[in-house]
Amino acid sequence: MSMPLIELRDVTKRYGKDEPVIQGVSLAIQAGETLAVVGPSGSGKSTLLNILGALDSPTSGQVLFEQEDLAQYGDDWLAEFRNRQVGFVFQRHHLLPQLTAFENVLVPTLVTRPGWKDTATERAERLMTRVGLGGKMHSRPGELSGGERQRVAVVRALINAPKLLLADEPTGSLDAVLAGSLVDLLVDLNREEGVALVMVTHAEALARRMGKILELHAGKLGKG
C-alpha cells in the first residue's frame, strides 16, 4: 500500500486530569480515500477531526502528514499548513454575513502564496458553478437557503486545493433530501479533486456513502 496521506499513531487526548477523550487511536488515511466516523455524542469524534486537522494536538502519540511529524512545527507553520492542506466543513456554515458568497469563498486565499489570487478567483468561479451556485455568487448568506449556504462552505473549504477535507456533521442542519444532496456533492468532489474526505456523521445512510466506516466508542476506534 502507498504511503498514507495522514496517519495517527497511538494518539491519546485528555484535557486536564479528566478521562481521555480519545485513547490509543491509530489510523491511516490514503490520498483520495473517503472515510466516515460514527459514534454516540461525546465519543470523541470532533476531537479526532480537530487532531487530524491540526486544530488540536494529542496529549501523546504522533500525527504524521506525508510522513512529517506535525509536533515538530510551531503555531505559524501549523496555521499555514491548515490553510493550504486542510479544508474544514462544519455543521454551521460560519459564513461572514456582510460578504457575498463569492467573497466568502475567497477568504482563505487572502493569506495564501503570492501569485495565487488570479488562479483562486478562476477556481472559485468554476467551483461555484460546479455546485450549482453560478447565479448566486453575489448573494449574501442571508439571501441563500440552508443548503446553498452549506455548498458555499464546501467551496470555501476546497478553494486552496487541500489534500484533506474534514466534514463535521456537515448535514446536521439540513433535511434528509438536502443532506443526501450535499453528501452526493462531497463524494463527487472527492473524485474530481482527488481530496481525501473524512466525515463525522450520525446518519448511517450517509456514512454508507463513504468507502470505509469506523466507529468511535468511549474514545476508542473500531470498525463501524
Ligand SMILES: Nc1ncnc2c1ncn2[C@@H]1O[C@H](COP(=O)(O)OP(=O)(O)O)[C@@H](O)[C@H]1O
Contents of the next structure:
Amino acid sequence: MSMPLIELRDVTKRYGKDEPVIQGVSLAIQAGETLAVVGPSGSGKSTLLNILGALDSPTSGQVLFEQEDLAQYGDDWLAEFRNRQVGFVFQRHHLLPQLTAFENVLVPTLVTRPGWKDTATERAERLMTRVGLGGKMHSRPGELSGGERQRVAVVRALINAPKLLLADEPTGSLDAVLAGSLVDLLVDLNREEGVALVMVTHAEALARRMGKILELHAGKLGKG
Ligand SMILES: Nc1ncnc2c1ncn2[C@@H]1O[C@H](COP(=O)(O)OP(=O)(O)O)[C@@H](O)[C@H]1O
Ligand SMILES: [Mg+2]
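Switch over from the form predicted alone to the form predicted together with the ligand, please.
The complete assembly is shown below, putting the previous chain first.
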C-alpha cells in the first residue's frame, strides 16, 4: 500500500477536564480516496474533521500529513498548510456577501499566492464553468440559490488545488435532490482533481456514495 496522504495515530481530544470528545482514533486516508464520517449529533464528527484539517490539534496522539507530524509546526506554517493543502466546505457557505461569486472563489489565492493570479483566474473560470456557474460568476451570494452558493463554496475550497477536501455536512441546508447532486459533484471533482474527499453526513444514502464509511460513537471509531 502506498503512503497515506494523512494519518491519525491514537488521537484523543478533550476540552478542559471533560470526557474526551475523540478517543483513541487511528485512521489513514490515501491520496484521492473518498471517505464518509457518520454518527449521531455530538459524537465528535466535526472535531475529527477539524483535526484532519489542522483547524484544531489533538490533546494526544499524532496527525501525519505525507508522513510529517503536524505537531512540529507553528501557527504560520499551519495556516499556510490549510490554505494550500486543505479545502473546507461547511453546512453554511460562509461566502462574503459583498463580493461576487468569482471574487469569493479567489479569496484563498490572495493570502499566500499573490504571484499566482493568472493561473488562479483561469482555474476559477474553469471550475465555475465546470460546476455549472459559468453564467453566474458576477452574481453576489444573495442573488444565488442555496445549491448555487454551495457550489461556489466547493470551487473556493478547490481553488488552490488542495490534496484534501473536507466537507462537514455540506448538504445539511439542501433538500434531498439538491443534496444528491452536490454529492455527485463532489465525487466527480474528487476524481477529476485527484483530491481526497472526507465528508461528514447524516444521510446514509449520501454516505454510501463514498468509498469507505467510518462511524463515530461517543468519540470512538467503528466500521459503518
Ligand atoms: N470548542 C469546544 N469546547 C468544548 N466542547 C466542545 C467544543 N467543540 C465541540 N465540543 C463538544 O464536543 C462534542 C462533539 O462535538 P462535535 O465534534 O461538534 O460533534 P458532531 O459534529 O458529531 O455533532 C460535543 O459534546 C460538543 O459539545
Ligand atoms: Mg458537527
